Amino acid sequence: MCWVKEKSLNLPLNQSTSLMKKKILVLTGGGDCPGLNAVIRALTKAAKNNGAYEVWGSLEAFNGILQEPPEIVKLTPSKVAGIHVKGGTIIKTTNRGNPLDYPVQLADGSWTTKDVCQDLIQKIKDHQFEAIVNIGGDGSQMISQKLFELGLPIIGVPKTIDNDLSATDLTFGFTTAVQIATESFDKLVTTAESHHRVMIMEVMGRDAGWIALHTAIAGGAEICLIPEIPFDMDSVLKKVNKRYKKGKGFVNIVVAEGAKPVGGTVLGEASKDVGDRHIKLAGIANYIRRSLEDRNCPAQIRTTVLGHIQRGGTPLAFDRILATAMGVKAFEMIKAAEFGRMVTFRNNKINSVTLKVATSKYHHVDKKHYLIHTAKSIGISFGE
């Protein structure tokens, strides 16, 4: 790709000329997944279609545009020809360009943040842009929400692994992340019985455990703990024993990353990246593993983490599918004017709902919730 800087026109920024296209802005912030590419695809050909129409890129979600010269593609039904099979983003993505808490290198080489709102806005006036899609999960469209509030046209495309997003059904990359985490744990299955050995498998889920849930569901584990129960390890190592007959048998234990003990937090330390506010998670699954050696675990027990194994790879189908309709959704919302909203899928219908509404409420696993209980009846502990 040929990365240029656009000649600025200084037209406002719902000023149009015959000769000109409307143009639009599309970015992918927080970790990639599964299913970005064909969100991209779907909203640069179904712009194309429409004509009246041209989609631009910025690189690294909103760094693209910030920077000088800017860092923009024009995205054409050539550059985004088949790009719907492959993982990741061809547009990039980053964890560290937040515009309300923007990392700046001071004059001694120091780093700071500061708020770049309205110069971000300013920006992409002078660029002509008529409306912004920000794709990313819970925190990219709080930022959404947040600049909508200054005036800016964005609308939000929900995207998260962890499918953390309560106003809808589904979030595109979590279908997939779940397959991969399955196979991967499939494969710890046929291992643990030929050593009568217990397999921790350490799943993504910062807050919430869907990832954990389903596969621990579709991979017939044991033991499922998920940051929404806090686990007991003695309650962990009644439920091994019962599976070991004298020196026979073999357990297999999937946890989620922010599972954390009964009275205890997660684990893991402070991000040393400027403007990065999270904790990064580690250890969980070598946490249980010590505990239950301490509590002489009748067995030989390892570990693995999956990591962002699962964030890679060709999305499913399924995904490809769901992403594709949320980006034709999302141009049609755009023709529409209807901005300050993201996209959802729920009850089978692809639809949209307020910002506000898409961030007011972080979607955990509800103890009462019908696979909880699914889980239980077949036999699967969550430690409590």
Given for the second form:
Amino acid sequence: MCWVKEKSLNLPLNQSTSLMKKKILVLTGGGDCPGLNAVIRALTKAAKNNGAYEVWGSLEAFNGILQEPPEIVKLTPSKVAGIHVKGGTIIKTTNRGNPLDYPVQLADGSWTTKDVCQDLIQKIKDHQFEAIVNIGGDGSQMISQKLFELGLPIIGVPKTIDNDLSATDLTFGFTTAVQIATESFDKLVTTAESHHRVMIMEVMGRDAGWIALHTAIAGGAEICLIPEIPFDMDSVLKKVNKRYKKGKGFVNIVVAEGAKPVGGTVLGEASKDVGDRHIKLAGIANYIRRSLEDRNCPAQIRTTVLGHIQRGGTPLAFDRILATAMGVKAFEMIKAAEFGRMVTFRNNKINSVTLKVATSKYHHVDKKHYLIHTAKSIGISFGE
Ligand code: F6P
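For comparison with the form predicted on its own, produce the structure of the form predicted together with ligand F6P.
Every component of the complex follows; first up is the chain already shown.
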């Protein structure tokens, strides 16, 4: 009996292949994130323990399987032993591997992009992969949804430090990023206190303010600026001035990279890489510093852009556990042929939703979120 469901590739399972192990292809796409390796390990171990499956990794997202010869590796328990404590991804990643918009070099050396989905599907058939696990953020899961519509038996596992996927309460990597940001913030507070300075720390998060909001509360910031609440510089200056008396006092500000002033736009620049259409967000901390200086802010101001430090290093125990649970769930979904779905963590339970639902709404910080209320109640200003 063919275990692949109706909408999938309907790969032929003849007598000889039915005796062979069923092949799962796993890949990691988009930015790396603490916890990716824990998912890979859990999936590989669960498959091994089941006995009927084997797991292969496609290097650099779909790039690996698209190469000739393919860059794919068989993942065995020994290959994944101990990797749950490591940051990054042992199967590498890229944000230039979208099969719908794939970078291709022309004869004259210039680059363009094209849709290689049919090539990809053919290669997956040729290598007899019966299930694909795509570990990635919102962009990667939109790709998963398109490929599912084209018949690929695919399952999504959400990852991102930004926590910006609405179908899941948390993505692994986020808690680690918040911890890193908070520890960094604590280090800046001592300088702010000692020098009577304004210290501004810029954190990641793209169009969501989750990392900034959590860090501001955990670190005890005076001001927190997030994309969901455009800020007014005069209001920011007012809060700063309140903390300064006769040249004394200090202020710590956390600003999300995607924050913007009222009526303004985000700061950043378009990526120059072919096949990478995202804007590299950066510069808001310095914008705030200059705007405060222009308004004759009485204090010295320094900025820190935390950048990729937030995505690096070993995942916290919580993220390892969440990632492991998600890897196991992905395997169970494969066994049950629940394709076209993404693993979720909702109300303390591991579950799944359709990729369509998972990718239909961005997870912004709601202004009515209890943490906005918490922050305001302890005096944190959002620069409104
Ligand atoms: O989505 C994760 C993230 O780290 C964002 O917070 C950030 O804006 C972006 O990726 C940075 O991307 P890159 O690593 O391509 O510079």
